Amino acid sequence: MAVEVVCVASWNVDLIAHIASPLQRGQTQLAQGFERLPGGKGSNAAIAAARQGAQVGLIARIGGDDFGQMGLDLWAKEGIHSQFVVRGEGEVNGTALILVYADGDNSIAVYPGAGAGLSPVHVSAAQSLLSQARVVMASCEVPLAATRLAFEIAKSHGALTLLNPAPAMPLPADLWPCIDVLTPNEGELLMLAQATDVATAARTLLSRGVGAVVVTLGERGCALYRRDEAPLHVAGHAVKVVDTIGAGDTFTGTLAAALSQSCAWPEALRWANAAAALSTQARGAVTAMPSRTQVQTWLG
């Protein structure tokens, strides 16, 4: 079956620590718990797809040590094609420090480790892979110059194109115009569009050649927004939140999967908000995304 969802991906293991709240500077917390978990925003996207039903391929770079097999035999489960991750034997695997607080927020930095390395190359290798694709997403944990590359190809080949703006960073005038699908949260929009409100910020990024942005706005929903339209707002969801790692990644990889099966804006918002919503009712990223089956009984 050809790949509908192709995700230039980045991959780690994320460590996490659960404690009271926020670390002052010198400060030292005993954690209530501990866990080793995959994560990675592009896995957790890609993941979020794959259980959305859409058919998922990678390009990514990985360690050679036992986090890079932990990657390759998670993929393999949840049925993603994984024949274009190269392994940088004996280089260290992209890693997370996670602390989590007791209110389910987060704090994360993030060590990229051999992701770092991928590169236009190995995008090049990958043509025949992004040329089946209806979908293609990135986030900013991977390199620039392998997104905008990935992204060209899509747009040669008539694919849509998704950027997850995380973490924040400035972005060069090149790549705007390339991005059809933008999906950041309410401080990554402002931050990247240097604005104080959110209708100002999207319509700023709308000018630079941005198709539509998405931004997420936590308990309050989604909006997107598009060239001469009016804003669409999706409420959201009033549940108890466990922790909200991976609440971001899941929205944008279900709204991926949705695009790529060509649904209306207004289902595929209300799908990916939905989904969104489930994965944080259970601690982790990829241990708390919700299959297809569960966003449906939930929006029935």
Ligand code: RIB
The other form holds:
Amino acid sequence: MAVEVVCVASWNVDLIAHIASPLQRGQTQLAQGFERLPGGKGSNAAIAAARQGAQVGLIARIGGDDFGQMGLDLWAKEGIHSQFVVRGEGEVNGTALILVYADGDNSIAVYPGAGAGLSPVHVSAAQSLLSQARVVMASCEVPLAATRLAFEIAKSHGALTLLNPAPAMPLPADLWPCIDVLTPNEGELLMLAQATDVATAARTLLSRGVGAVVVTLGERGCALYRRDEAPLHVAGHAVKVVDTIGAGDTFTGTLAAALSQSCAWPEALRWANAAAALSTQARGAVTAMPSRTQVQTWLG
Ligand code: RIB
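Other form of same protein, the form predicted in complex with alpha-D-ribofuranose (RIB), not the form predicted on its own:
The complete assembly is shown below, putting the previous chain first.
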């Protein structure tokens, strides 16, 4: 079966400690829990898309140790094509140090490890994969030069490009027009546009050449902004949050799956909102991601 969604992906091992509240500088707290789980915004979004029924392929660079094998085993189990995942022998894998607080919110420090070596050369080698895709997605955890080439190839084949701009960072002016859909959260959107309100920020990014801005707003849902169209707000879900790790990745991956299956915007956003809300109901990024059936059942 042809690949529908390609992810230029980061892969991290998440080292997660559960503590009561954010640390002060110089403070030590005893953690109430600890987990070592799969993560990385790219891998997470790819798995979210696969669980929603999309055929998914990865372009990634991972380390040579056991944690790299953990990724390969996970992708095989999820039915994700990983023939364009390369290994940097002797290099460490991406690692995320995550603190989760009692209210389910978190802080994350990411060391990209072998992922920092993902380059346009690796993307060029995956032309045959990219040429099948209907959606090509990435996050800011992978080098921008690799993302840019993947998006250029995607557009030359008529595929849709989708960027989750996390972690938020200044982007080069010539990357904006290569982005069909941008999925920032509220903080990332305001930072990228240097604005103080969501609508102004979204219009700023549209004026730089982005095709559509979908801002995620937590339990307030999400809003879609496009040039010359009224904004579309889709209500969220009030759920008791256990852990928000990977909620944004679940939203992005589900949206990619829905758009790759030609889903109309209102339905695609409703679907992505629901999957993201469900993903907050258990600990960890991938552990909590719902299947398509779970989302359909929950939405009734
Ligand atoms: O978005 C959550 C992810 O961010 C975690 O899985 C962690 O690896 C970091 O990349």
